[in-house]
Each structure stands twice: as C-alpha cells, then as structure tokens.
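Only one chain comes next, encoded as structure tokens, the form predicted on its own.
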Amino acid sequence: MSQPRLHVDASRRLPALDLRVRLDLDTETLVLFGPSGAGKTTTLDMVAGLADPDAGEISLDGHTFFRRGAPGTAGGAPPVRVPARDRHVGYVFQQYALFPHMTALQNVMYPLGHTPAGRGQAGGAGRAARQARAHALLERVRLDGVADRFPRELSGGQQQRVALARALAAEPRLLLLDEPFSAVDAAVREHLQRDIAELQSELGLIVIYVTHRLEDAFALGHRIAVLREGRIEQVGPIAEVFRRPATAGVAEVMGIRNLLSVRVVAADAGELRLDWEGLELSAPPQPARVGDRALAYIRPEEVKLLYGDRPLSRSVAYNRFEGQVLRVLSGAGFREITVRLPNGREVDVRFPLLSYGALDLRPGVAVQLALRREALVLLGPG
C-alpha cells in the first residue's frame, strides 16, 4: 500500500478539551465535520503551522513539517518545526482575513513574494511578473475585473474568491478551508463549490474543508472525518458514514434523527428482533447478541406512511404501527411530520411534497406507518 501524501498524528491541550487527531490523506477533499468547539479550526492551524501540537508528527509528501515526542521517535529522530511561511499551505479563513488597505490585486500579490519563484525575482521585472501572476489567479476565479477594488468594495462572494486566489498564490499542494461559505448565499456557495472542486482536480490538491453543514460536505467532499469532543470518531466516504454512522455520537453530530433505544430479544442468521420500549421491531442481521442494549436509528425518509385501503408492498411488511400526528412542516419540495407512537416515543417522517396527497396529515389525526425493516441500523451501546 502506498504511503499517504499527508500524515497528521498530533495532540494539543486546549482549555475546554484535549485534542487528538490522526488523519491520512491522498489527493482528495476531506471534510472535517463536527460541532463548534470540537477542535476543527485548531486542527487546520496545526497543519498550517499557526499552532504547534504538544506532541506528534505532521508530514506532507515525505517532508516533515512538525515532530515532537511522536510515537517511536524517543531517543531517535530530532524535533522538527517548519515555520508556516515555508510550508506553502494555502489557507482560506472563515472571515477571509484580507488586508483592508490593499486592493484585490495587492492581496493576491502579497504571498507571491514568498514563493520560491517570487523570492528569485527582484526589482521592477520581478514586480511585473508577480502582478501578471496575480491577474492570472484573479482571472482563474473570475475576478480580474475587480483587481483595483478594496475589500470593503467587494461582496462577500467576491471577497471569498480573492481569499481563494491568494491561497493559491502560495503554490500549495495542500489547501485548507475553514467554513469558507458561512457568509455567502446559496447561489454564490454553489459557484464557489464548483470552483474549488475544479481546482482540486486540476491542480492535484489535497483539500481539508471544515464545515458544520452536511449539504456542503456532500457537495464538495470525497471523504468525511467526524470530529467530536477532540477525537476523530469515524472516517470514510460521506454517503457511507451518513448511512451507517459508527456510533451514536457520530449520528448526533451528523444530525441523524429517529434514534431508538432498543434491546435485542432474538438474533439469528435471518433477522434481529428488537424491543423498543414495548414495541417489537424487526431488523436485518447485524452484529448483536440477545440481551444487548443498543441505539438503533432510521432515517426520516425510510419511515413510510400507509394507506389503510391499499395492499402492502414487501418493503413495508414489517414494523407497522398506528400513531398520532403531532407536527407538520413543509419546505421547498418536501414535507415532514412528527408522529407519536403507542410507546409514547416520536418519529420523524420525511417525504416529497406531492406524496401522500390523499392522506389527512393534520396535527391530531391518526396515521399508520411502517419503519422500513432493511433501513433499521444498530449503533453502539444505548
């Protein structure tokens, strides 16, 4: 197996938690996902060289950026600390961090004097070369027409593109993005996501992208690392982690609802039978033993409403219950209802806006539903 391009194995004590991160990346976009205060920005800062780990090792393409007290190095390899300016890591900050007294062009030119090529260029010819390169970068992000404007004269999306062009000026192999779309609207966000995806592929970049929006993760990332309370709890393809979170903590962080506290009452090669606080559920075979208590979950899209006068399909032959509608929420293209079941627990049901048009789904009305058997997933201990 080939060595990863970026290796991060670092720890740092913070006021509110002890951060311990281990990640291996190749040419890809990894989404670093988690709640506020989990250590996401500090992780980026350690990789960029803006914050030092207390211990660990960080390397990129075989070059060690940081090493101190790393496992297996006691009495061996000496400590290493490469300054941030020499790592050539592109960093787009959440608040852009543009120089307010510089134009867009000057902001992008600034790091060009610190690249290997830029340091070799002096005098007027060197400045002209850097200016041409900055214009080219602004053109690459479709902003050459605002080169002479100051940040205060630019929209949020334009400022974000200037920040991206400036990050690319460092000729990075690694690009760090700290919630870069938090201050732009949906249309601008979509354009920026497309720009970054194209740049990542075109330039062969490693990208670490911090966000707390699951929609952004799906739009841009190849893999996701869920960071919770200073620890990486799960890493994998985004759709896989979303469909099968490894722990209840991952499910919570990813906003997965319909968590059920269950007890395994029977387990064989073909079926799990679960007691959910008085309701019996059938689930597909999964690693579990009779008597185990666990958390299960089912996505709201996998809870199906039933028509009382129509034949049942095989997919809803199990886990059928009657409940009472508590709340109804309609959004762009979807409807979501919350139903209270006979055991007093609630489940969310989500479906396209035009589905179930013949059903009365007002609060207080009785409905029949099915928790689709194949969609019930067991997590860790409950």
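Positions refer to the first chain, counted from 1. This is a predicted model, so every value here is computed, not measured. Superpose the two forms; the largest set of C-alphas matching within 1.5 Å is the rigid core. First, how it differs from the form predicted together with the partner chain.
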Second form
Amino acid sequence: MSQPRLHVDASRRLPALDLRVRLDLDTETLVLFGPSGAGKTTTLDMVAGLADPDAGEISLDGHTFFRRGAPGTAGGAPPVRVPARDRHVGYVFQQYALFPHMTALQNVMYPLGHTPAGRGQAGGAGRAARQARAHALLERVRLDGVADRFPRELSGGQQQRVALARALAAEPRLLLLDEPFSAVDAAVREHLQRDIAELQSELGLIVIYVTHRLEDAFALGHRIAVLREGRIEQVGPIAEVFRRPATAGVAEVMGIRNLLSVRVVAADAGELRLDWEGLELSAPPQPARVGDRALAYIRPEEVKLLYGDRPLSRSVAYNRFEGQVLRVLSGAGFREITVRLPNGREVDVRFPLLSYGALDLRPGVAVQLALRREALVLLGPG
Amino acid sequence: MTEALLLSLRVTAVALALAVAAGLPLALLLARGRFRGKSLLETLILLPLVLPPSVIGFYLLVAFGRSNPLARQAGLHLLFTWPAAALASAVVALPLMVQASRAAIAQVDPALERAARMLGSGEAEVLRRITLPLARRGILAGVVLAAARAFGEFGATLMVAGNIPGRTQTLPLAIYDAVQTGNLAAANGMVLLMTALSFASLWVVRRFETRAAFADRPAGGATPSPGGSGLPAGA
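Same protein, different condition: the form predicted on its own was shown, now please give the form predicted together with the partner chain.
Shown next: the complete complex, the earlier chain at its head.
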C-alpha cells in the first residue's frame, strides 16, 4: 500500500478524557463517529492546528504539521509545529463562524488574499480576480443570488454553504467538517451532503467529517472511525463496521441493541452453536472456540416475527422462540417492539410500519419470532 | 473663553491620543489574555474612576515633580504646563476607554478569530480584519466617553497644571474662575457649551450601544454587552 496522504498519531490529555488517536487517510471521506465528549472536535482541532497534542505526529502529503517526541513514536526527530494559518486546512465549524460584518461574498473572498493564486495580484486587477473566484465558489454551492447579503440575512443552510465555500476558497487539500448539519433541516441536509460528496471527488479532497448521527455517516462516508472515550475502537467501511462492530463499545456507540451474552457450546465447519443463558442459538461459522464466553448481537431489523399459521421460509428456520410483547413503539416509517423471551432476556424487533399488519401486536400478547441465523454476529470476548 | 476652549481642545486631543494608545492594547490584554495578576491590573486601571481627582493629581505631582529622581534625571519640566493637563486628563480618561473596549472585544466570538486563522491570517491580520472591526462600536463608545471625560477634567488638572489663564486654564477651570470673580455671564456661556458637548457625546454613545446590540451579531445571538460601555455613575 502506498504512503497514506494524511497521517495522524496524536495524544492529548483533556480534563475528562485521555485522547489517543491514530488515523491514516487517503483521498476519501472519513466519518469520525462517536458520542459527544468522545474527543471528536479536539481531534479535528489538533489536525487543524487549533490545539496541540501533548505528543505525536501529524503530517499531510509528506509535509509535517506537528511533531513532538514521545517514547516510541517520534523520539529523536526535531519537534515541529506549523501554525494553523500555514496548514491550509479547510475547517467548517459547527456554528459556521461566518464573519458577521462581511457579506457572503466578502466572507468567501477573505482567504483569497492568502492563496498562491490570489497573492501575486495586488491592486484592482487582483481584486477583480478574487471577486470572480468568490462568485464562482458561491455559484458552486448554488448561492450566487445572495452574495451581497450579510450572514444574519441568510438561513442556516445558506450560512452553512457560505462557510463551505469560504473553506474551499483557501484551496485546502484537507477539509474538516464538524457536525456541519446539526442545525439544518432534513431536506437541506441531503442537499449539502450531495454537495460535499461531489466536491470531495471533484477536487480530490481528504475529508474528515465529524458527526454523531448514523444517517450522516451512511450518507457521506467511505470509511468510518468510531471514537469512544478518547480511543478509536474501529476503522473500516461503514457498512462493514455497522454489520460487524469489533467491540461491544462500537456496537453501543452505533446504537446497536440486542447484545446477547453467550457461551460457545459447539463449533464446526458449518455452524456455531451458542448457549444464550438457557436458549440454544445457531450462528454462522465465526472464529471462536468451544467454551468461549462472548457477546453476540443481532440488529433489531434482523429479528423476524412469524405467523403461526403460515409455512416458514428457510431464512427463519433457526433460532425460533416464543415470547411476550413488552413494549410497542412507533416511529417515522417503522415500528419497534420489545419482546421477552423464555430465558428472561429481551430483544428489540424493528420493522417497516406496514409489515405484520395481520399480527396483533400489543403489550402482553404472545408472538413467535426468529433471530435470523446469518445475522447473528459474535463480538469480542464479553 | 475662546482661549480656554482652544486650550481645552488641544489638551483633550493629546489626552485622547494617549488614552487610546495605551487603552486599546490594555483592553485587548484584559479581554483575551489569561495571566496572573489580571484582576489586579484591571483594578489599577479602573482606580481613577473612584479616586478623588486631587489624589490622582497628587500622585502625578509625586511622579513628575522634582522629588522624583527619575523625572529630575530625565529633565522633565512637565508640571504647570499644558502637557501636564493632558497627562492628567489621559489618566482619568483611560479607565473609560479600557472598560468600553474591553467589553466590546470580549463580546467578539473567539470562534471567528479561530476561523480567520484557519483561513490563513496571522494574529495582526485577525486583529485588523476581525476583532477590531467587530468591536468597533464599543471602541468608539470608549473613545467618545474618554474624550468627554478628558474635556471636563478639573481636579487633577488643577493640581498638576495649575490655573494659569492662557497657559493651563482649560474650560472647566475658566468656569471656576469666572464664578469666583463674579463673571456670571461668561460662566453661563461656558457652562452651556460644556453641557451641550457632554450631552451630545453621551447621546452618540447611547446610539452606538443600542445599534451594537442588534447589528454585527450572528442571527439569534443578539445580546447586549454586559456592563455596556462601563459608564460609571460619576463620569
């Protein structure tokens, strides 16, 4: 594998957290995912140069931004600390941070005096060129019509796009986005996500995108890095991480319910047999040894309800149990029920709103369900 | 009266220049700096607001008089000249300048300064293009208040510059003289002029403040500056 473009290996002690981050990125969008307080923003700040790691090394395209020795990491090499203004990293802040005393156009023009292209040209010609470039950038985010408005005269989504255009005006190779869509509505968010995805591939950017919303992660990221309590617990393609969280912590952070505490009772080439506190489960073959205690999980979508009077399809031929409905919850487009099984444990079942219309689903009634065998995943030792 | 007015204008201009030159860096330091002894420094700067002018005058006499070997060495012959009056006015005007500017600068969201740094600005440029423009109304309010205070300085000026007609007699001192000598007509004119100027400057400051509370803030973030211009009760 070739040298990664962005290399981050940084640690910093925070009042409530001991942050230690290692990341290697190529031209891609990496979603930095985690609950609030996990150290996501501090990680971005360290890459941007707004916060210094206590120790570590950060480099972009072979250019070292930061290096401070720590035992084992960068011992011997001289310390480096490039200030934020010289890193040419684009940063879109959570609260936009548009300059309130400048119009949208002036905001986007702000960094143009600093770029190699903008600097050489002084005087009126340079100004006209910068103005044209700013207009082009605003047009790129479909905002040229409001170029002369001040930030307070723009909607949240428009402000966010101005902030994006301004960050791109500095011609960054690396773009940092800190929960950029936390304050805009769903339709605007979708638009912006598409913009960012397009710009990323068009300009060959490295994008680090911080969010705690799984939907944003799926919409944007090539890969996801799950940050939890200051540590990166797993990095990988999003669908992969979502399907196979490496640890119980990742599963929890990603909102995965139905963690089952199991013991491996038999393992052969075709099947893993598990004891889940009295219920026997069948799982696809996975690395495990007989006698291992582990956490298994199954996504609520993979627990199927069964109609007692219809023939069963092959996919629900295993792990069938009868249980009692405890709770019913309806959301936008889906329903979720919690069922208690004979071993006293509960599983969440999630399905589209219109499914199982013929079933009587109220708290207290008995239902048949199956934990889909192929979806039963073993996590590390629990 | 014209003579006193012209002298007052000159004294005020010099005092204001001194107060701004010293006050703006101090305001920045107090608004953005984090260091030991910060509240001690702030208290010292604000002290002239509450000290009797005669006490300030006394300190200045000690500092610049012949009893101070440093002043003697430097060959300073400041006392009982109009620059002494300007110095006294600058000292009493400084707290107003510092307080109003400090409040305005503290109101500027540090995130904007961070954003400017990310866009390639060094500290001087951040100051010139972001911090000072965004704090300009509060700073202007400080300038106007400081000017008004310097223009009306009486007690400390009397102590360090005396009351020499044509040389150190500013408008407030001329009013005092006119009343002492029973020249009420002259006193009336000068009092009216002082009142009008003071009223006008306060009115300007009020306008700065009400507008500052609505303009230059991100949508939804409109908060009037805490403590306003720091207008003290006795200014």
